[in-house]
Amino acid sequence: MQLKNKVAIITGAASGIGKEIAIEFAREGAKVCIADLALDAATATANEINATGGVAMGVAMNVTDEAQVDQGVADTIAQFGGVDILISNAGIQIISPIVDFKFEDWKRMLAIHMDGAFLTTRACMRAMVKAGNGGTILYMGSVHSHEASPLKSAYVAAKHGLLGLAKVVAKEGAKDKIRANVICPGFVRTPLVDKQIPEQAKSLGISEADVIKNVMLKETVDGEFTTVQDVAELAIFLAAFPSNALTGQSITVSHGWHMQ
């Protein structure tokens, strides 16, 4: 069990990629905090994990709310005795041409992706430094941390921003053995992506099948979606890595869509 007795906080973990990471972390022995907007959804996921022999708790956390973030981290430490791993995964998507993009939507996108990453990082780093046991911080980036696509100005800007944050955390955290890396998936068939398919079809004037084949998966080597399991496996590898040799990096899992 690669993560035995490690404590992990995973934001946006009541569904999609975050939920799969939480399930796999628990299987690897981690004690998992499911942090999500709705307490009932977070608790339901935690109960699923507990029912299969894992150890999990749910907390309500709006990652743009400083007080909620700090309280959620404090509650996790009170329950599990510390925090070793942060997965900053919470995110949303809003599709629109720049000329039609509402400023309030732009601000909301950046707040969830960037402010949320900062606030959770700060709270967890403070706890990690105080405990003196090191730690791992993983940001859920995207191929869009390196590439751009039409209609996704705020998302691409935010995902690029996570690269810069991770690099600074890697440098500042090194003396305390805190590592930071960015996971960059391609398109993963989650509810977030399913919602984008008809939106892009309407915006681009093409069929939903063409969105999948000629937009989402066009640049992959095999025309396949990345899976939540693919992403979870990479998260386990990065969380369990034993030294600062692997820090400040972005690792792409995208069926070859983006190659570094």
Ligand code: NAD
Second form
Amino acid sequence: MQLKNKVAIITGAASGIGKEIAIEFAREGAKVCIADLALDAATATANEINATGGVAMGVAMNVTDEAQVDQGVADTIAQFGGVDILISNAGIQIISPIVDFKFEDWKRMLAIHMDGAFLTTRACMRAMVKAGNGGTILYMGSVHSHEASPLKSAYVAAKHGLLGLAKVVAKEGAKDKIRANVICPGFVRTPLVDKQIPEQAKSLGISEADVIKNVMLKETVDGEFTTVQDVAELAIFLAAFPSNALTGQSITVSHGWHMQ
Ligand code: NAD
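Output block for the form predicted together with the named molecule, input the form predicted on its own:
In what comes next, the whole complex appears, and the chain from above leads the way.
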């Protein structure tokens, strides 16, 4: 049990990567808060974890809403006694050439990825500093924190931005033993990716099979998708790391797509 009695808040944890991290953190002994847009979806995931012997709660949290973020973090602390780990994971994808990109879509993308990361970081850092027990903040970046792809201008910009935020948190947090790192997955088959396969096929004028083989997995070493379990393994490693030696970094988990 590498995370025994640690309290973790995971945003976007009712689906995909965040959900798997929540399940595996609970298996490692963490108490997990499932923070997602809809309370029923967050509670359903928490119930699944509680039914298998874990400890979880659900909160309704739109990460772009300052009051909801502050309330969700306060509710978690009231129920579980503190917060040790934040996984800022909630995210969306919007595929469009820049010339057709709607300004509202650009702002929505930056709000969820950047405002969400800032608001959850601020609320958790305030609590971590006050409690004096240190903490870990992990951002769900992407290979797109380091690489660009066509049709993903806002996503690539937002994912690059998380690297900068993590580095500042690492510097400001060090004196309070708060570490910050960025996880950078390659393509993972979640609802976020399943939605964009037909969208990319249409925009690029190729088949869905070609999107998978020649766009998504082209640069991997073995043509394989990264899995939610792969990402959760890395999250456990980073959350359990015992010192400030590993902070302000990004780690890519992608079957070799983008070697640093
Ligand atoms: P997903 O669609 O399965 O899950 C995303 C979750 O975020 C959903 O439960 C959704 O309700 C929630 N969410 C969306 N907007 C929110 C908001 N404003 N407030 C709170 N919650 C919100 O997607 P996923 O693939 O699991 O993606 C999770 C994260 O991983 C994202 O940040 C994504 O960019 C990143 N990522 C995904 C991949 C991939 O290939 N799937 C690769 C690299 C990075």
